[in-house]
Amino acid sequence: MPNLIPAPASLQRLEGDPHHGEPPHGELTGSGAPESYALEVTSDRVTLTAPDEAGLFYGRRTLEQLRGPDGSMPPVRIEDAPRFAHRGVMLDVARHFFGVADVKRFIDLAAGYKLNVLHLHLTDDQGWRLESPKWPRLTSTGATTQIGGGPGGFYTRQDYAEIVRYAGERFMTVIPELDVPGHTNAALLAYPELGPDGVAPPPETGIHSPGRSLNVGDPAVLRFLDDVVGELAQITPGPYIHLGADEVEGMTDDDYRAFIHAAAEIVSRHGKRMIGWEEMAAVELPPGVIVQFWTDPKLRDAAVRQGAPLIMSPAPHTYLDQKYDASTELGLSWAGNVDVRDAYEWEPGDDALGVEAALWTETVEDFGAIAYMTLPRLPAVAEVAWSARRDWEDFKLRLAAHGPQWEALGLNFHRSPQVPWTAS
């Protein structure tokens, strides 16, 4: 298979045989950018060198894509390095719950395209999906349903640790998200005293948010947040915790600003750095927080003016939950149809911290649906994150050659008419 993200140049050292056995493990070198690698395939040798283990991992992914059905590989010389340090994909496990095995399959899919961040959206109105020893009803009560009224589910701390371990072996950092202070219907169902009226709401099994928020003026809410963030920080080796902070209703600007500053202090006290969605940029931002842009250019620009680093997730290009076209059975369309070329032809800007695709799961109920909404758009976003030099006409041919590979793996994917799937 051809490499989806090439940046050809030159290199030197030769080792390994391209026609027999497994690809070479490669050799670590003391120079080069983080995650970069150098690769050469000749008629009788394969070279793979990199400055770190991640670079060797990505070089081996390229070798796997280069290897033909008969095990042979074409001559090639590549020197490759990522454009952005943050190359991510978000999986929403709150609207519909997905077990550890499905999350691992998703990690394998993302890591194969050199993504290095898995953002797990763990809580929302429809469910709280991570066990909390100090607040056990979050899962015993708040995780028992999902969109459509299914049984829901949650991860034990051991489950979450296994996801983190599995992702780490593939050089992916897990960024967990607890969405607060809005999108908290499941938390308020479990602990109604955290809400403004102390009354438990009905379970939310629809796709829309009922608009309930935590009572951020109550000191007990900050103690709750300190507990759940602290528990999460203990089992999250990565440097970030995402606290959502989006689409908050029923709260004054002053209360929202005070909550954002208190939340950032809590995250920092537990040794992590806070990320939140773009809505945070409407108020004065605490130092060090990272803003994830998704829809409003005014909020994006407000974040930039305040010096906040940006993760770029513009919905018309990176939201994998949007329909490919009007005939797509799954997905929503509030951001417009997002086909492969839309996911490929956009510019995040040199000042961004990185790029992240997002798969919200209002209409996604199983792994077959995950694969269908992810492929072939995720490789397009991955190339935006990896390479500054892009060519749609070249990319669509390289992408087409991955169709047989996905079929062989039993992956359901959308045969976009923008891609010549019969190409060899």
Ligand code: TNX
Second form
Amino acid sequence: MPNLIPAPASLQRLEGDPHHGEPPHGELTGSGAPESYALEVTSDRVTLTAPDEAGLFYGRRTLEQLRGPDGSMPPVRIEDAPRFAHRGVMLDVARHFFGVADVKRFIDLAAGYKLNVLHLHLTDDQGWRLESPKWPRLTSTGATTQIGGGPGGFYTRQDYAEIVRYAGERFMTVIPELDVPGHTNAALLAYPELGPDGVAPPPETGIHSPGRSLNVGDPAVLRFLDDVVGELAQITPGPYIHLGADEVEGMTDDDYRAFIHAAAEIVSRHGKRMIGWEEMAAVELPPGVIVQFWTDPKLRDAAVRQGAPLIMSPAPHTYLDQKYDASTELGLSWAGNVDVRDAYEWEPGDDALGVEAALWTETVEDFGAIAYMTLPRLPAVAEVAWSARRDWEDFKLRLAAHGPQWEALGLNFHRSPQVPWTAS
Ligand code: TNX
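Mind sharing the form predicted in complex with the named molecule? What's above is the form predicted alone.
Next comes the full complex, this chain leading.
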């Protein structure tokens, strides 16, 4: 959503009719902040300029949001640029699997609110969702489960490449996550030799993690990681690979620390930079890694002390899997209820690399549920990521106008009582 500030001194006139027809493609200016754009709508012209294609894309998203139900647009001058370079949303496709078509609809939602990162949580206890040529049982066995006992599923390498391509067309970078060394029940089911006792665990189809971990002291586990990270790096054009590292049980600090360092070395050898959840910051961090904060301020502070860049995903504000209020049927509530205002009114801090919302899918089974948990909280987090300005009274009115647009698109959403929705 834009900041409304005076237009720059010179704007190039472009074709485009504010009352009907397509918005202009816009014109590249060659200078200006990355992803920024300038937009002017007068009674007879729409003018859009930007330094890069992403900026033009975001200018058109703003135009879409300005357009009234009758196709008209108010006269505005906008100069707009994002506050954070990393504006993301995570989708957990492990607890419940979502096919390529659903992921594309999710990308469209996120890109519409100017998010530029899609973090895919590809593996967890309940399923391993990405084909591996060298470790085929990860999917032939490890992808056949999900919460509730459904059939699960996985992406072929072509499927994954198609998601990456579709996201890229919408200026979103895919950050794939392989969650290791904990949350690995599905991998251990497929390859019991990667675990401490060599015995296949029962499949996990419930919500809770059984707490099993890879046997990190075994060199075979590092060869496994090298293989799957290498395969993933080949089909991931973005600069990052996320290796989870969260909620590891039954491991000494020394073993965990050694694993994190080996993992970071593997990721960088394959030309990528490692991201991990905040738990990593409890030990001495390898150079260059990025930490994703979700719940423990002490670990956030430990990451900052060690100079690691932070992705901010505080659960009470950005966890789209939490209930809106006590009456919400879906969702968990360990972080408290997260209503729209909670998603909007918080401060990531100037030093953060960026902001990410997270949709864990323990209770989310289909796209209708994805949309319901995402809307209207994702636009709130997206504005935190884009804009330093925060004005709830203004935001809730702008947000209300999106209700009819979501209805027209057939999108399920939560009619939070905090927002003065207009009658449809
Ligand atoms: C915590 S956030 C988790 C996930 C759960 C989520 C549910 C994080 C690193 N771990 O495994 O799905 O809570 O809200």
